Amino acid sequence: MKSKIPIIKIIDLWKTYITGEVSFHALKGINLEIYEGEYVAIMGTSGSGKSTLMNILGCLDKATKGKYIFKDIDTSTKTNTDLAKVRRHNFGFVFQSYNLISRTSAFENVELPLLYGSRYSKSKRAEVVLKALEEVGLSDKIQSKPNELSGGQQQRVAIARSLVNNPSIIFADEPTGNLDTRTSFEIMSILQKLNNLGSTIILVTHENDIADFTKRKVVFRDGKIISDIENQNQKSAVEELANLPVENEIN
């Protein structure tokens, strides 16, 4: 059930790049409202304004003109320092490429965010980074470096970063782009239990399959959304996944 007020509200937000004399509208008009508690598919072709739209819902760049209210936070009005504390205490970030520090462990990686303006003791993360390794089932791979993790096993530890600060929203762009069906269906399973359990949660996606396991899709098409529907066939992962040959298995 929807709570009365959502946690993010788009007012007429465009977003125009200027380059020379040419303007480019990478979003015209988008009016959007998301509410706490939702697991929403932004969906699309390559250009189709989508990841413009996760950028600036991640307060990671601002609109040209329009609102973008989270919660009651008018992020229109505010300075790039004052957009950075709002990502730092109530998002989290997980993306296709992982954006792992390849030089540092597992769980090196999960505590970084908790370095930043931390009110946490040592001790304290420690306990806040061992509890998000163990929701994705990493609690094994604390002390290995990305380069000895699968892919499936980086993009969970990128999962379990984006947990840390215990985020208002985790926004998920295309995190299955780079895995195989098994690897991706493993990390929808993941997404759908942190849902289920309360998280808010945005992905960004151009695959039909991947979309499926959402509650909402929103689809873009040149800077417009030309369709907002209610998932009424949302699909389990863990189902699909029970569903695989056993020979597409990939360790």
Second form
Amino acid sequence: MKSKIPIIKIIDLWKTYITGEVSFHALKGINLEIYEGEYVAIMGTSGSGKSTLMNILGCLDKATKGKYIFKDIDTSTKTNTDLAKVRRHNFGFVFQSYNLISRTSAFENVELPLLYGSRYSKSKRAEVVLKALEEVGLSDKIQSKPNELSGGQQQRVAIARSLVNNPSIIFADEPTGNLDTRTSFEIMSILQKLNNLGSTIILVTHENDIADFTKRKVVFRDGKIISDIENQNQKSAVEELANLPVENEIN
Amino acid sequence: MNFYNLLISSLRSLGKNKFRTFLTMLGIIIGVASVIVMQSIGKGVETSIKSDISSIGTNLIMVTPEAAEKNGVQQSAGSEQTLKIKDVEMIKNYCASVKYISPMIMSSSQIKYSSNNCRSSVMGVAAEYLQIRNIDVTIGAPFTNEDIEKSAKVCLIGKTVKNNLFKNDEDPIGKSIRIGTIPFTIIGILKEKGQSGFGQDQDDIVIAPYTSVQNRISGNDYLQQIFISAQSENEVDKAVQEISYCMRLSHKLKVGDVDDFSISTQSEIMQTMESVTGTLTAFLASIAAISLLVGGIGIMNIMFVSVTERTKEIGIRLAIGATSFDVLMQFLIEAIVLTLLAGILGLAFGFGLSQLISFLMNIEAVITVSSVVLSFSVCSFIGIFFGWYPARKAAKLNPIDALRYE
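Can I get the form predicted in complex with its partner chain as well, since the one above is the form predicted on its own?
Every chain and every other molecule in the complex is listed next, the one we just looked at coming first.
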């Protein structure tokens, strides 16, 4: 796998926030390569720079200094509109707080990326959306609004939305942060399945339990990478889910 | 995002806040409705005045003597005693564009019948005057050219005069009334005309042959006015030229001499009237336009609120691939849809209101295409103008800042 050209290559990347006269370096000269099909956990405590890096990798934010090359695109030279088009065709996002558009059905939320810049017909769009919702196991919740769904279900809608434009990379920023263990494992099993099917996933988390499901762990501290290792014993989320003690549910 | 999807999504987001949307639209609704109402009422008044004027006769031409000057003191207009019956004869014989012509002498006299009396205008005219001024005789018959030749002591009276002199439904036809001291026989009653546009009672009048008035009442031979109607409305200008030529000839004016008479036409009065009502309409419309402006500011305000409220949504849209142009269009179209929707409602409301007013005030409401087009284009302009700035604010948001906004 490493023989291929990296899908993401960053060279000496800096991000500096300036508030008044105080400047804070969130990223201090990061170098990183990520290849197609990888499942990378970016770890670290809060304030370590992991989310900042993810936002830059997702072209939601720009680096202060250094290079970020996605495929063969040098993103630092691109305009905001060009970056929007890069996101549109290549990236899917899953956020900690789901970030669904409220009072809009699951179907419409998932359809949204297709309305921007896609030439699909209405029926083709419906087909793709339904397939994505089926993939995350929400075929029966198509018309539900976010406030009618549980946290786990909302996150699954968000995953379906990130899948729908067939992205090169899925960015997941603490996708299990607001969820209980069981639901977290459910979400992780979906992500793991997607990775097994070939999706490249970059996951930001501070929990080791969650990072155990990935193939590679990159650990941050104070804006620098302190370790970057392959996860030799990747756990299966499906198995872990099965091993969870059955909760006493009230019928 | 294509236009159809933008439209659907903006309608949906407006639908999410129905009451707020309605309140925002209210400013524009009232603005457009008032533009329509003001315009239609203004036009209605104009049309009614116009029809008043054309009831006098649109091909009417009046000749009056110029103001006299006595020892360097300028007298009032029409005071010159230069208009004579020979001028009338001259015009009658030589002006082809003239259809009817009548001299006019006016005097104010005490009118008496048995124990009743009143003071009224006595008008001496030719028989053709009734045609020129579209005056109908409802009861009895008008006087004839023979009456004029004989200076017959006959007259026609208006409704007010009849009511003043004849109580208890007495039939005035054939009765003899005294104008001053001279007895005249009533041969007809004039059709009621009501007040003129200038507030005069047009029924407080006695009409008699001009020869009778000249010979028996005023005792002089000059005319106050000559009433003429042209062959048609289109020939008024031509007739004016012919009359002017004849009058100069008749008064033996040399080249370079100033006219000692003036000719006025209804179209001049009409023009004045139009400019007055035009100013009125423009004034009313400008008040309405101010309320449209205020409505527009309301739209801008609510669009700002909407952008702030939906910052997170904007962030989400940007993250999943919307360009800032997409976001700009989304909010712009929302503002335009809002104003146009309000425009349509305002139009319907204004239409209904002007019908109601026209029903209550007995004025014909005329809704012109131009006022509809005007208020609609103003609406679209307001939508674009006041929607632009908030939409641009939304479009300029940084994706990550928008996403983090709480």
